[in-house]
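Only one chain is given next, in structure tokens, and it is the form predicted on its own.
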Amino acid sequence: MSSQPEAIEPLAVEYPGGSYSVLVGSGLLERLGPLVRALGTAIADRFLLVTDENVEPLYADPVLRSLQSAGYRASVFVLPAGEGSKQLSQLSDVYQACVQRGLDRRSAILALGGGVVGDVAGFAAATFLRGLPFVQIPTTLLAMVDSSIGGKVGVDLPQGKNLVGAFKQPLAVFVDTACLSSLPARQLRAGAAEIAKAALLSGDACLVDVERLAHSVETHGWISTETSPLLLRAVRAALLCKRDIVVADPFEQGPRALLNLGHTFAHAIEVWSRYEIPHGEAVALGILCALRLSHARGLCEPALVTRIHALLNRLRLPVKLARAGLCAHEILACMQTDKKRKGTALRFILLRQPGAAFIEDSVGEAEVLAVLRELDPKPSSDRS
């Protein structure tokens, strides 16, 4: 990102009983103390900053200095990096840190990192002492546009993702776009998968903007003066999309499920791969499966499938999955513990066109297997 990217106005997220702001801009970490102080008296003077081993050496010190300069006492708890930290054993370690650091019910937990940190720290905040104040400070593009807002927090079980969790609304979300400059291209691409998903849910105009972003990334790279305004525009559009949906359905009783476009496939692929395929890349594959399933049912034009395949390719996101043909039944089996299922029926989000998604609970196993097999890079006749 450029050193002085365009600021984005705060976005208000309402939920039953309250609201919070999502503030987006450059240099927020250095100003975190005054920003937290402006939240009012909901927080006392003690914080536990939860981060991971990748983020801690980059950003923990400026956050601590800013908090301390504003009169707060803060300490750090560092998780191992990666999806493996989203488990009950790591959550127990966070609880122990809360006890050892003397947190009380007006102390706060701050999540500084990507989606894993936000989920674990948020679930700890939802449950320690039956609930502590919580602030999200996402540092990855994926967390900025997706997991940091909406209040869903939780951990995985060996059988599936996010099977243990809660709704915990933050006091605020601070998105420092300067953090994007430290991300490897693979993590930026992972966030772009969720941006593409949001564009498909929003409509063709947003999708065109993401296509322009992909062109700029191809030509100028992710971190450039040419790409920066397009990326910020895409971030804002994705945030608005998710904000509008979660405000309408804060506890995922109806339309909020639309945000799971591609995710029934994606979560199963993640579990099947033992998380060697990270979330954003699995989402790209899942979006492609959802569109092919929509097309197979006669819901969308083949041109839309081709268009999204090309977009994901340009963003250098995966559109093929080795062994998908041989292992389609294994991936399907991983769907059986998906928390989005309705009884024994799996829940998929299908699409008629950009901006016209809907929930479908009557998809047969043969249909699922067929689109999973289409991910295989080898023709069916070549499979051993």
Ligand SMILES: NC(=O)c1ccc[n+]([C@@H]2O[C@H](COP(=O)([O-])OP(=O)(O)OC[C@H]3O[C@@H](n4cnc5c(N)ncnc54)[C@H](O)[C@@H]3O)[C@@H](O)[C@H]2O)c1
The other form holds:
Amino acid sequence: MSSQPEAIEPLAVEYPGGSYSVLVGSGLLERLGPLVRALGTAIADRFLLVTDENVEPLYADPVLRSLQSAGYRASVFVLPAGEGSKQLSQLSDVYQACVQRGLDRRSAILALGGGVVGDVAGFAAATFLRGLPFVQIPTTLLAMVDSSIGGKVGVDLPQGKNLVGAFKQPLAVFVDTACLSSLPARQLRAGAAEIAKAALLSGDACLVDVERLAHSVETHGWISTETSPLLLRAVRAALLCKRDIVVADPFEQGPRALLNLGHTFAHAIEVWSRYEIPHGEAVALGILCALRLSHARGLCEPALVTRIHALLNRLRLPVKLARAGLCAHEILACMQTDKKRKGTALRFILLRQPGAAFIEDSVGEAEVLAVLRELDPKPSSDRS
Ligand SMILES: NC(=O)c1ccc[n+]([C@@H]2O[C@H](COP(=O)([O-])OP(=O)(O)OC[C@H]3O[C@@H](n4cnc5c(N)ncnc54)[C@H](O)[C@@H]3O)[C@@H](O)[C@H]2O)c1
Ligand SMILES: [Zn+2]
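May I ask for the structure of the form predicted together with the ligand now, the form predicted on its own having been displayed?
Whole complex next, starting from this chain.
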């Protein structure tokens, strides 16, 4: 993507007691100091920039330079890359760094990285000194369109993902799409699965845009002058979708569950695969399952299933599991364990058409098994 500054269009996210802006553009990192200054006096003094070992060499310097030129004191704390950092021991290291670098209530924590960094740094910001201002700079496509807004932060426990957490609203989110130029294709595809989900929740016009994006990616690749404007548009549309849903339900009491389209299947597939299937790929499979379930119940047209199957194929996201012999029962069992642990109903998001999703709590096991079986790469007649 071009690193030339583009016009910045802020997106306001309101929550009970406040609001924050999401700025989307290319080249924001270099302008971070003045952008933070423009937020007002909430951050008076010092920053701890939390990042990971992959992102630090790529993007920490311009951020530090820009903050320092704007008169802030800023230092960096680097986490190991990956989900393994979303644990209490790493969080404890972040707290230690906060103490050692002398953070006080006029200081702020800045998350520069993917969803892992955002979740850990955000939880540290929610809890250190009972809460410090927090700024998000998401650098993965998934973090840009999903995890950086909505205020959910937290860490994992050995017993499961995201079991310790808080709601911590950021002061601002700066989405610098230039960071996508270094992101591996697999991570871009993972973000694209969430973009496809957001488009399905938003409506046909957004879905058509994502189809155009997928076509451009197929022809010109992710990082090209042809694809960049389509990607920027898709990022904004997905952010708008998430913004509208989280504003309507800031503490996840009801309609925010719509953002889990495909995710009941996806989480079970991730657990079943022992996390060999990454989240974005599991979401792609989960979206297909949710659509097939909707179709089986006579809710949506079969053409929508075919259309999304083609879209995911174009984005090189999986539409089947890699190996034959899928045990649909095992995946269902993973779903049921999760349900038991959370004490919630087995909940699915079904779709009548793009833009018309709803929450369904009464889906039978046989229906779930039937759609899971369709993920098996072996034709059903071959199965014993
Ligand atoms: N809080 C929420 O609302 C929310 C929502 C969705 C997901 N999540 C969480 O987000 C996490 C997943 O986030 P993720 O997919 O961003 O994973 P991640 O943070 O692990 O990043 C993926 C990989 O990309 C690297 N990376 C990041 N930016 C890069 C860049 N610009 N160039 C090159 N490499 C880069 C990272 O170092 C890492 O290796 C999960 O823990 C999930 O639970 C949270
Ligand atoms: Zn997701």
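Under this definition, the rigid core comprises the largest set of C-alpha atoms superposing within 1.5 Å between the forms. Numbering follows the first chain given and starts at 1. Since this is a predicted model, take the numbers as computed values, not measurements.
- When the chain is split into two rigid parts between these two forms, R212 and V116 fall in separate parts, each C-alpha being assigned to the part whose superposition fits it better.
- When the larger part is held fixed by a C-alpha superposition, the smaller rigid part turns by 10° between these two forms.
- Note on A303: its Cα is shifted 2.5 Å between these two forms, core used for superposition.
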